[in-house]
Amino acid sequence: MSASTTTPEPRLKEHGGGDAGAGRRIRQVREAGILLALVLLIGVTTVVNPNFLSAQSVRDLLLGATLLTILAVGQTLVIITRSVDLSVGSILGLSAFAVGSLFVAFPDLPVGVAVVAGVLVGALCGAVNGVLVAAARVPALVVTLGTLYIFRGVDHWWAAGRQINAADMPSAFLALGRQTVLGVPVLALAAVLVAAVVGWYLASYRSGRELYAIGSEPDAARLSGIPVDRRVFSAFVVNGALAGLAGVCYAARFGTLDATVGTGLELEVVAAAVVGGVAIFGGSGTVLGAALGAVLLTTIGAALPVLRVNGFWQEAVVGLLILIAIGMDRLLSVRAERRLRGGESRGA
């Protein structure tokens, strides 16, 4: 029996089969309710604000939401799998020192080989979360708790208490955070393709599918043959590649880097992609909804002072979300587990 052949029942849940289209309506009705509120809350603050809207301030909204969404694109590739990386504001951080580093040791460096490094440095750190939690089988949250302070630490005793500034990098490379393309940031750009070819990947290739399965039912996805371990390794790498590429984007739109870059990040992450619609217990969610997380959790962050609201509310409010976003998982879940009993019993 080839069990490679075997398609396995999660999947064919999220994915597949009768509950396919169920799953596509409710992801849909979650991503509509997203763009409804934010278009509810920009409607708002623009009222009280004209300026809300200028353009300027839309392409500080669009520059204050490309990190956050680059960064939860990653992390919904690894919460569908039913793990977390809490590590990432420390990837971020020191992928970023890690290119003003390059920078200042090598003056010429082209600004693509820079690139390339953050990157790199970012997925090595991922690979070492993602060796841990698939090959070691350490709970992803203890891993990354723990990765998230070494990472910390290193970029600590790298920087020793050193500043790199926007002279010590060349205006080529800075001017990627200053950059437009018919009025939009090229940063926010590249957010927008980073969103494109996971969501992509995810939805077109049986890799990014397999996901969502084990995801679902890490047992029964390994019982059907798929390689979940292998599946989780890359799942993290990617991740981790991603957050270094958010840290190059750092380094390139602010110029001033040191130790403490992308401290706290990680919740705000988290929250991003569960608001979004990314089931914190694994198997469903989308990058498109982790995207628009990102965006509303930017434009609360930027209306709130608008609207003259205190700053604790603003934590306030994205807590009700995340509580919002889990109570709808909650719900949906009993749902469909009723409707597949029912459907079970009228087969029976």
Contents of the next structure:
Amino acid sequence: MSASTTTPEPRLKEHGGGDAGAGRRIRQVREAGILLALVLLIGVTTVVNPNFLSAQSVRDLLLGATLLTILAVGQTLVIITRSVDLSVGSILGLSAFAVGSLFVAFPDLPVGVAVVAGVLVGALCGAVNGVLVAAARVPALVVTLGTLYIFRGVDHWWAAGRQINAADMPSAFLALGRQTVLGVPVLALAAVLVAAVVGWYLASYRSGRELYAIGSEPDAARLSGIPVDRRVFSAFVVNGALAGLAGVCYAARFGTLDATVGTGLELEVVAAAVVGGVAIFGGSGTVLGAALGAVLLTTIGAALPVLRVNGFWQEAVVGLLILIAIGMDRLLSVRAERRLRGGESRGA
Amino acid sequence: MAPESTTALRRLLATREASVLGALAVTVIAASFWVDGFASGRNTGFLVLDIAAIAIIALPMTLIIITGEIDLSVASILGLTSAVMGQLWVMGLPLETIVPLCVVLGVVLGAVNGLLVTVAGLPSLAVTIGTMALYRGLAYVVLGDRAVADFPFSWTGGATARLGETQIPWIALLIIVLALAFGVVLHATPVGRALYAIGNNDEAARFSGISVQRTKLGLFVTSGAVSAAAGVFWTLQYASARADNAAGLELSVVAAVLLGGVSIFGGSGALAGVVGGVLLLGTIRNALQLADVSSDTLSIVTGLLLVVSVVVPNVAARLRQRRRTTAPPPGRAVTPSPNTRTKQEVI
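What would you give as the form predicted in complex with its partner chain, now that the form predicted alone is on the page?
Everything in the complex follows now, all chains and molecules, and the chain you saw is the first one.
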């Protein structure tokens, strides 16, 4: 990796591309890279065992990727603004249990109401994070480390050792977890929809672009009149709502809920975003990348046993991927910087 | 008392270290009164053993966070060390050989973190999230979901042995010695001053002749070695080598350090505060457990403590600053003297 800083790159002088051009190129290289890795992984695994691409296992794979994708999309919003939300696993657990409890209390509750309630619980938790981060201007890492414990504690306190089972929830709700449209699980469609909407918002809306500005240089963003605190607050609320939605999906899919649901998920979510090219210190990254990162991590988990690699390797591979991803980011940004510098010196 | 020394005393009492230690004292006194069995020597022994790993790992973590970096891989290093220790024991190596090998392993794992941060120039938060997964994963690769528990009692009993006739485990002495050593390095040597300088502005530190990269590398190596040693202790303490040992402990360690008043941005904090933070968390946990308060309340309390300890001083400082800028005292000079400033703060 150190080679990148010492080897001169004569080719660079050919492109005097602007900042946006270099940034876009990095992201495209990155997303193409993940896609390539994904295709290779699926290809090799299918050659080894053709059953890997059977309708059933693809459906399982998509369902598995759903939760992580929804969470990673939300996390992207937060990380872009130079924050992080470590409490998403706890939020997911809390809203999943809230949905289950609602059904226990009101067995005839319409499914839609339960879904909205789960999302609202998540949004409320997100608002707590958002207020603490935006109003007190305390680093999100610290705040959400605290709320990770608090939300989980509330979940434990509420559950008090109880477990909610599939029998406690209406079949119409549980069907959400199994239903398919043209062979694609409904939940996976929900994840795609979420990713598309948030991705479109980030790319096309002024307030979406402002999130990037905040992440690249918070002080400059503030001085240029962007309502930084309000934007950061909103990012946390939306991220919380999405974690709540993921909790609803969890409840519908697994049907068994206790207070430990979603424990330790936060780092996998951050990992998916980082692998997907979302820079951990804000300012760059796309929802598409984060979603691809989530799908890649899930696919690795599904492919390893098929490839007869000991399943115990999974976490190690994930760790290596994160390191490769951030290493690649560094490499590309060093190159882009040098390219820019080359352009500058010619221009001056 | 002369006004200057009153001010100095007041300032000392207003520090985060003082408030953490004060909170600790209040907790200990309250628990001794109201919680049956808290103030026994037996319970103190349990408490110390309970927090031993966190206390030891929090020491290098403090130094790392003061330089503005972070190491989230500490619990994974502990787990990997434990797994390797179990595997080597199964393979028939004597513990006299295994233990030093484990510490060497910790040095290597810490060096990997350190090199990725310094030579490759990657952010430590991202690097150690990566190595956290990698090291934990390697622990599973080494030992799977097996548990190795047949360590000789001379070692496992030795880990939790008490000092003479007292109920105090010997590890308490080691923790005190280590805390003093880290405290001296941090607060009384050029190395310690360099750490604060790096945390405040690492560019300026570099220009003033501090070898920033080498210092950071040293810290990550130290952190790795200490975490591995904690892994050896953990394995013997619970007489169980498992890949998932201490999973999630990194968050407890970071929480204790931040609770102790170390700024996550680097550049400020004191070791006394961190020791207070570790003890405060451990004492509250222990007292609530004895009082039959469930573990859910424990995590709520832990989280609230962390949030309140960071949010309240921040909001207070901002409010104070706003009051000062919006309503300057009439007829005063623009810059108030230290005395008037203290008065304003008191009001």
